[in-house]
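Have a look below at one chain only, the form predicted on its own, in structure tokens format.
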Amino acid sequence: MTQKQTIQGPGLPNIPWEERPAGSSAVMWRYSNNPVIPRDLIPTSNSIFNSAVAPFEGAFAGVFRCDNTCREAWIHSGRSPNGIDFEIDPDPIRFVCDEPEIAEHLEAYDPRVCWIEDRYYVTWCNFYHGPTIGMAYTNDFKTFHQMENAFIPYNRNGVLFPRRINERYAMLSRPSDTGHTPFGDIFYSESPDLCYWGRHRFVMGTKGGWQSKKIGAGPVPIETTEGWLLIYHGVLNSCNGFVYSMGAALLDIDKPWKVMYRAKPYLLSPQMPYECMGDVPNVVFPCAALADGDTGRLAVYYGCADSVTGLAFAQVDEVIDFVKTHSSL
């Protein structure tokens, strides 16, 4: 079924897709064969989650968080012919870096991948005297060139916009602390060269319910005729610990720090066994989204209980309608 051209991007007719289950009215629904990536896909992995997938040469490639059996967090490159069956390099990415001072890693995790102009950029949570936003670029998902860290510690969830805004590169991030941060709001930053960042703007903070403790940007924002569709995670502090869910908002197309609509209900919360049981129970953590401009189809990859990777589907028009209908700013 052809949708109106809401998505301002290319057609991606081969993204993974599964129709909404019969009898369901859910705005977002899960892949019936979840988890799409098991925790032990490579011999050394304890878990594979919070990972990013992008279109590449008519198929798909990505960067994947693989915590090894020493319980160290590293990011690995991988590919897939269909966005469902993945082959992940068993060795972590070894970055090419001209600056020895930033080339040393203690950990690397929660990557995002964004195509801008002529290359793929990878952002991840990098440890440089504390968590900060690491950056690199690649053209082939084989050789990765590490750049300067975007910010000083402490920061997480660095997510680039897929094009320049007002002639500057743009990124969302969530300032944090040294540990399992008990707070977190989303901020916007700009850069003329992907090295020096400034013009910081507050985007949005916590609200009640599922996003009362902290929030953070998820996949690369999707450009639409209605604004930037931002899928993000929100956290509540239950009597049994943190619970991570997935929600959505619409940001102004020219001033993305201005929130136009923000859905009060979540899109997806931990309800399935693979989301509720794992190394960190009760986690739905979105990191990547594939959107087909011709059909309006949306496929979202998300971490489940810090153990495996799940896949969920939606129609972009329906998500936008949901956000606008249920908005609470």
Ligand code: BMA
Given for the second form:
Amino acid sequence: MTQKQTIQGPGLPNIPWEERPAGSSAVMWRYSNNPVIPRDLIPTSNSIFNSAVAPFEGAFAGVFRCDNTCREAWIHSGRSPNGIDFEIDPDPIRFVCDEPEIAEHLEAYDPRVCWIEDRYYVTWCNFYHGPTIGMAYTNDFKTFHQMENAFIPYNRNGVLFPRRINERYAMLSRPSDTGHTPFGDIFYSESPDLCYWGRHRFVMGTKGGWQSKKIGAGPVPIETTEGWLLIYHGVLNSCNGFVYSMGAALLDIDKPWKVMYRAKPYLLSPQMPYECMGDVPNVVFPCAALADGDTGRLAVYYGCADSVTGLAFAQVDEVIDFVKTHSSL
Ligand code: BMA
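I would like to compare: after the form predicted on its own, may I see the structure of the form predicted in complex with the named molecule?
Starting with the chain above, the whole complex follows.
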């Protein structure tokens, strides 16, 4: 298919895909066979959600949040031939690490996977005297080399950009607290070497409605001709607890801490039974997006009710149009 290439990235002809259901005008629509990953895919899992999938050797691989039946959160490696059927390693990732002081793990969750230059980087919420951003790299999804934590506690939702910006690596993160943080804005940080992070910039904070309590970056930002497309989660504090939805914004290509457009309505909110019922009801939590540069197709993986993993689809041009048309900064 030839069309204006909005996505500044390669084609992904085998991206999982389903057309928008007849009669729907939604900008993002769900995979008809959701949840794409059930909670009990491996024998020891209580739940599998908030997980990251990336193109790998002509197929797909990823890092998956599997909470076990002791209710401990761990991240596991996995593969898929098609982005729909997954095989997840029953044992958690055991990182190779020559720094014993950072090698101890109490918990690991909410991974993101980002290809930069010559390898896949994994960021996740790592416990080091409190939640912070753990980092590792892998080339084969078998051996994972743990790096220094990006920040001191408390921080969550560390999401790398897929290339250097102004010659430096770049990451979004969300300073937090020790618990179920009742606040949260997105910040931008730079690094010359993926070890030392600084030049911190405020990106965006809470707004009304679905994103009034806290927000956090979701999948690795997608480079487009219109800016970095950031899909993120936003939280509303209802009388019955937090409600997690996902929305989108466009960030400046060279200064990604500058928000150019930000959609006021959400893209997807918890409405299906598997998003509304589970260990934590009313949660959609995006952690990964596949993008096909040739067709503009997007496939977004998101955690549902802290229990299972869902898949949703969109066309990048339509998402950009939606963000611009409904923008409120
Ligand atoms: C956040 C994180 C996520 C989780 C969400 C909803 O604070 O812990 O892992 O999906 O809460 O419980």
